[in-house]
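A single chain, nothing else alongside it, follows as structure tokens in the form predicted on its own.
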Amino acid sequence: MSINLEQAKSGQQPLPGQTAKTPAPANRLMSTRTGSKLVRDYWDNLFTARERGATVVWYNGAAINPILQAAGVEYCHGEAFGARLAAMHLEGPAQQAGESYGYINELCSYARTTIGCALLTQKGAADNVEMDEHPDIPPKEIMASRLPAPDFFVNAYAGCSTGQQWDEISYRLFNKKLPFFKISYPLLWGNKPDAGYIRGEEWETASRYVADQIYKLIEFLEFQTGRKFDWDALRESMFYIKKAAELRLEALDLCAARPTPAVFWDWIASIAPINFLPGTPALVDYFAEMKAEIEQRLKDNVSALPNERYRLMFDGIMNWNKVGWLANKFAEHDAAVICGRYTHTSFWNEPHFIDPEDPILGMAKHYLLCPFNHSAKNLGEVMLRDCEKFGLDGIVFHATRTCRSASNGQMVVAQMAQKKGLQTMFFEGDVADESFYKDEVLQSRLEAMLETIDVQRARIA
């Protein structure tokens, strides 16, 4: 075996005749287990929709489900809930269902679980039963069809064409019996002598485009519920959202700190309680309890990583059967990740566009943020604003082999990040497939990166 003098002496490889140091595990942030209740009690509840005879609607893309609670419907997110049981290690049924009924394994796997679990429901494999009830089907299959039959579909996706066409897959697969309902997002292209992010012509122009939508959306809300649609009741929401966001960009901001109090994998851990679940006090709650924990890290010097080498950006979506593994793999490498385009550029991320009292056209602004849905240019702008800002070292891009759109201008931003002076280096997955995903490639590219970093520093000693 080769040594590296320069890696054994600062304790990254053992110099002859030692052993190799056991490396320290990431001290993970204690308060994502309230996130995580908060999310399985929100899934518990929906399960039993049907039961309490609750309108149901499926929907994708942007986080439409302010609208959706003030309507007085339950809603699943097909995402969120493709990228649960990807977590879980519970896809496999879903998927070979899609695929079985002809979906390839090419097609966004997200759409193609979400795709299985609506066959499965169909089936009535396990409506809403305990799996001690029925030894007889593969605990797998039964959380893969428990999501209640939708009563309508709501299409809300930015940046991407497959999820432009998911509900109307959606809408073959219930027999054509289910209305739907589009919104349509036009992609944000940047050309224009004033485009920038958030900024020019084009953005106003584009987000009142959506604002208008979202009023049709929520006439056709009352159209089906046959109920006026709640208006103090999406003040409220929006009210508190718009608070849990404030602390969740607050408690970002602070991970600039060196070493960094959390990682990326910690914001990982709290997406799915700002992506979907409703605006109430407890929303509000969860986030304040992590800024505070963070604060108190500060306060006593306590580390996301015991021994803080690198710090780096993930781009891309997240590669969700390998979320702990990922993060105990940068963590043997001393490799803090300190923030990514999914998590900090996403996800009511600009609270300031909030009115509570007027939320539409806040609402618009922000749906039109998925970080799928800029320009190369624009998305390079954040993407190296962010950079500067937690003082990074390189960028680990995420090229997911099913979700294209997220990995569009990724090869643009790369040369862009070089040209700062900044390394990069790219790894295949997916986001709920696993089968994509090669450990050792992402093992040899990141020692390789983090080797040149090295390098790289010793050149400006």
The other form holds:
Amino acid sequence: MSINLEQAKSGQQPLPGQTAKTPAPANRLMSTRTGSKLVRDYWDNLFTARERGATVVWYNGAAINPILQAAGVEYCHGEAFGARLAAMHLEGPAQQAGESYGYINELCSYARTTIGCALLTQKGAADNVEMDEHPDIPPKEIMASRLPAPDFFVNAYAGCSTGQQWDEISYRLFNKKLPFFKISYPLLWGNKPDAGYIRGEEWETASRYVADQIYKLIEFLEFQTGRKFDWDALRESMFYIKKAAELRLEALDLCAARPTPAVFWDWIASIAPINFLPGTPALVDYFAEMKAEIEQRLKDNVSALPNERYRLMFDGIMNWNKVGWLANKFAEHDAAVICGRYTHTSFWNEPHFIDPEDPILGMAKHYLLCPFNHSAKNLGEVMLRDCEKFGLDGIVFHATRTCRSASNGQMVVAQMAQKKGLQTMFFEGDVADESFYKDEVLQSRLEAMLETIDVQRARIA
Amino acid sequence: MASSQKENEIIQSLADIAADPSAYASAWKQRTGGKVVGIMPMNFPGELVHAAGALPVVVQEDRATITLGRSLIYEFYCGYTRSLVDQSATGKFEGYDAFLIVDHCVALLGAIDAMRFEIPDTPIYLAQFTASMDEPWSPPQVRGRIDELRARLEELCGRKIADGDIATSIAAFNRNRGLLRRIYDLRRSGVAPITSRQMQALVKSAMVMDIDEHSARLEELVPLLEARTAEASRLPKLHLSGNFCHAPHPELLDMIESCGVVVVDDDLYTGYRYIATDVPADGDPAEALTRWYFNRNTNVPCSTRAQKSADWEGYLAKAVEKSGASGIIILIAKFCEPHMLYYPELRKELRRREIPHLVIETEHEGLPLEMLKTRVEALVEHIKRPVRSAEAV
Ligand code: SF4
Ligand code: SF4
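What I would like now is the form predicted in complex with its partner chain, since the data block earlier showed the form predicted on its own; can you produce it?
The complete assembly is shown below, putting the previous chain first.
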């Protein structure tokens, strides 16, 4: 069993990096394996969409999948596929294809990866798309090329101009021939004094604006498929998604316990299911299983780390090719990463907005709640609330080299956090390009932050 | 006074103002008692601010090394946004009464948010224009933002903005754009071999000065240029493209022109892109400003907008045909996402049309001019070759 906070405060434990103990790997939840299987099955099924004669849409941004599901089309979330490739360390060929096509590596690596997939996927790519010779682009069997070519595109990217613009490129890569629908979102900036997280006139106006566009999307889908939209299917799907989202939030809240029974990395592992898996009983069962495992751990006094000494927040978009590695890195330092902006302030995170009988407005609100669609003021409000709720010592900011959207506001929020007595640190990495990650920087900054927390505690004691 | 001397004097006086917009703005403020409003690139309709009786100043990059700004925004943001934040942190924005923005580039939004934190007493208002231009519901959205800006400016300046005020401002800005376009025409035709540094000074000063005062100086300049009898240069002609939101450093432009080429045209933001499109002079003036926003992107497409039919590469090819340029230098501000994302589309088309081109990443802090010079010289050699491959340099 881990030490408690009192032991940590009393200074009985050595400083980080000074122990001779063997590294303590994170005690990851077993139930996330169920999620991984669901996700793998989802992709395997999608890869055969063409053979099955299904209509395929490529989309980016918000979780419009319940709408696509109800329209009877199969869908590929571009970023999710990019993240999957990076997490499986298979992003190389797609990124090389992007580089050969002319992308500078400072460009969003999600976009580079996914557009690289489009280049590799495109039928007759060699004829239609001009790429420089690249010795490392392997033949088509590679995972990156397995995406079924789209029948049309939907862009629904909030919070980032690049997210919107990247589908303009996908559209052009397919010779401007495929239908393409776009949803636009205003940044939740807050000009007026009543503005704040999910409140104020601007929030309500923006929600209605997005909802109106979703109705237009449905008209577009009806036109493309030649079928009436299945509203009952949408209601049913949103019923299950709401249930799953509630279970996820309840499970997240259980991690306020000390020591925590689960960590941020477990939640990262379950992003894909809540982000794009169909709203079905299987999704509900998955999050019920996760919650039950956490409850069991609490009963059995099993913690995520054998020695939780520090409680931290991870801010920024995920560093997909480093998830397991980072999980162990923090665990080795007895640092429990309890929550994060990406996991806790996104993905149907305000399920009370969803009315399964009339779901569109609630869905629109969630689309606006992309964690990168907030002003720094909103972010500070939400993140500092979570720091208090989970009893955190500090925030680790992942300065995401090619994602300005996730990096916006971080330095401002760090200053807000410091004023509240929280410790902060930054490390540079990237969402899907590991060349930007510097291990020594993370190591030394993490150790410095943890030492400062110790000093702070000693002072208080 | 010889006319060339007079020309130089006018251009130099405008260049001096462009080099220090804050000094001009403070003097203007003292003289008129009006408000100075910083407007952010690249789609803000300055006419609205002018109609409110305030001075619209397109906020410029400052050449100072980034210092305090480093604690507010990362180094992997474009130089312009880092400079904005740094200027706010180092007190250089004290003369501004407000900042207004309609663009949505992710880096720009991050920067103005950091500014808002740093200078909390200066209003910073975002009226985000829908960037996707294709949907029939986008124009009413943009119109709504224009109405909001109008109301905000009325509040800020303490006066009503009548339709007639906007129409007068539109006329003043159209006149100014027309004069600058005339200079562009003279430059393209070879009659007035204006250097890129000079051209930049003319456009940049238009961005920061009282528009009528600027036009008055151009009215003096244009006839002098028209009276020139210069023979068109025999040097290879180039087109400069890109560099969103801020002006490329003049020494880079000088270096390019020192390589035995003449720059005849551009679609730089601090260049032709800024002045290419007039606001329709008919109908409801707020509606005309809305139409202008959409027209601009059809006229000179920009990859910060999302428009299926917009075709920047096609525009470039036509521009080159019109000016007779035999090559293009594409200036990409380092870390500029919308430009990096679109560049391969440009490259594909330029290769297809066998238009030689070179990409230069521009940076806030120092450029390796000597190294870049070698690359420009290689491009020039390539252009001069009687039979050349389609490859870009
Ligand atoms: S920069 Fe970030 S938020 Fe924008 S498209 Fe890329 S990954 Fe998404
Ligand atoms: S468009 Fe490019 S230059 Fe302008 S703010 Fe965005 S990144 Fe910077």
